[in-house]
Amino acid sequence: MSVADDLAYGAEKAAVAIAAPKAAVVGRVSLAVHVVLWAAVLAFCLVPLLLVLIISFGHKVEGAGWEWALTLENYKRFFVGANWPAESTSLYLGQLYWSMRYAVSAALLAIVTALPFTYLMTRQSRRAQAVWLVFLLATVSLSEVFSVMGWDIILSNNSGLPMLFAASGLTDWLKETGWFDVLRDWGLANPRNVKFKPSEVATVLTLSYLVWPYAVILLYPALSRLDPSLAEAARTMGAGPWTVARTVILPSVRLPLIGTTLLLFVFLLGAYVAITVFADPSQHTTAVSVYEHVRGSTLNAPFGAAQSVILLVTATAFLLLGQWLTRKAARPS
């Protein structure tokens, strides 16, 4: 070993000696951050979720509250009703079906309308884009209650569309031509005037209105990064606007499109106010039923919890399906 080697070795040792406490401090800090993060996840996500899961096995005491137990009766009730085997009902499965149907159709409607809007928005000046985005972000801050109230007024007899129908003579015209009776058969009119609530159309419209700003904001980054020269090149080669949209723009935003749809879908599963106001009780969702059982006079938290767990499992299945679709889309075809 030469002197130089000796020196180098000594310097290395010294460096390690200085670095060691520093590394230990960094290690301790990162450990602390980890512990805090995990504690937060545990306290705010896992523990409430576990509590819901545990309560879902609880037992309802008739005429009183409920008690801790380990029974599957709440899950059984979801599929066949409380009076099984004397009779069975698909009431709760039907509600789950409507949860999915509303969430899927409202999410798709929002995406289909937000996509062209966002694309056109990204073609505008920076300033105009900023104004639009700020406006949309501001509307997001409106609570579901206010949005639903607004739509309620738009669709109400004395203040909204039906009033326009009556005032413009459209209602009388419908009555003369016989179309009014058809609308009555469809549940879209009472003997006096047309009525738009409760109806599935009103519900889906309101739900997609609620998530529409999110759709725009989520699609914006992908669409604004899109290179305009691609579309221009396609146009110069003779492709029409529709062909350009179909073969150039859509394929390049396929992933964010699927991701946004999934996010809107999950968001819509929990909708409550819009459903109770605009949907007929035959089309109410699991979220409404959960609320009624937990906060209603029966105080049946276990059954509410069981319904929540089933909704969670179903939503997860939908998300896995969506992820599978995404992976399929990501692969070059």
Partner chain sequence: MTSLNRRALLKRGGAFAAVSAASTVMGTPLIAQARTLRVGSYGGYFENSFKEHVYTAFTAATGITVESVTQPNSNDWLVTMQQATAAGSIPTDISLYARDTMIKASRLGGLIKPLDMAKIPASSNLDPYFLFDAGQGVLGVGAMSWFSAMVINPTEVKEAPASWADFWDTSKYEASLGLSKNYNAQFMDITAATFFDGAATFETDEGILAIIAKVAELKPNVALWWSAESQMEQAMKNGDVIGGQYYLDVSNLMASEGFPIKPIFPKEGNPQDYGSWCLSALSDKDAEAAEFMNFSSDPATQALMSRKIGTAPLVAKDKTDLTADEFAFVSGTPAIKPAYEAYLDKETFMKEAWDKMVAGA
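Having looked at the form predicted together with its partner chain, could you now put up the form predicted on its own?
All you get below is the one chain by itself.
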């Protein structure tokens, strides 16, 4: 072996000797990072969920808060009422129904309106797209309370759209044409004027407005990657706008559509402020009931926790359903 070979061999051994401690240090740092991440997940995610689950089996003590227990009374109360089998009630099941109804309606409305807007936005210049995205991100930064207050002013019976309808003569025209009676049947008018609160329409509109920017932002990546030549080829072959949307655009983005709809639905299940402002008390949701039992006048934390668990299970079930639909849609036909 020559002197050059000896030097090369010695340099290689030195490099290995130097790299080994570095690799050990990197491995220890990586292990520490994993430990910290798992500790954060346990501390901020799993532990609160476990506490809520454990509290849901607690027992309410009249006049003295609650105590730890292992009972299914809270879950039985949710489904059949506290006095079952003597009598049953569907009050809390009705609140869960309104939770899902509001969430589904608002999520679908947001998707239906955000999809064409996002598609047209992706056909603008890069500068215009950047401006729109910055604007949408700025609206997302606004709190739910601030947005709901704005809609409260717009739909107020004394200073919003109903007053504008009366001042412009639109209310009189609705009465003359018979549409005013239709609005009264829908709960959108009183004997004298149009009203929007409390009503399901105002609630769904406000909830849809709250999640509309999220819908645009989530749909933007998929629509921006859509090849414009596909739509142009379809139009060249004589397809109309609706046919192009149905046969080209929607199939290309069906997976992001399903995922976005599910994310908006889960987000809206926990809506609170818009429900308390615009919904009729008989149409309040499980989220409102949870707050009333945990922090409101009822002060029954175990029952509030049980309702939270049921709401979480409902959201998980819909997420699993969405995952199944996504896998089914991804299969080649």
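Nothing here was measured: the structure is a model prediction, and the numbers come from that model. Residue numbers count along the first chain shown, from 1. So that the term is clear: the rigid core is the largest set of C-alpha atoms that superpose within 1.5 Å between two forms.
Once both forms are overlaid on the rigid core, the distance between the two CA positions of Val134 between these two forms is under 2 angstroms. Core-superposed comparison between these two forms: the CA of Pro228 stays below a 2 Å shift. Shown in the overlay between these two forms, fitted on the rigid core, is a CA shift at Leu183 of 2 Å or greater. Core superposition places the C-alpha of Trp173 4.0 Å apart between these two forms.
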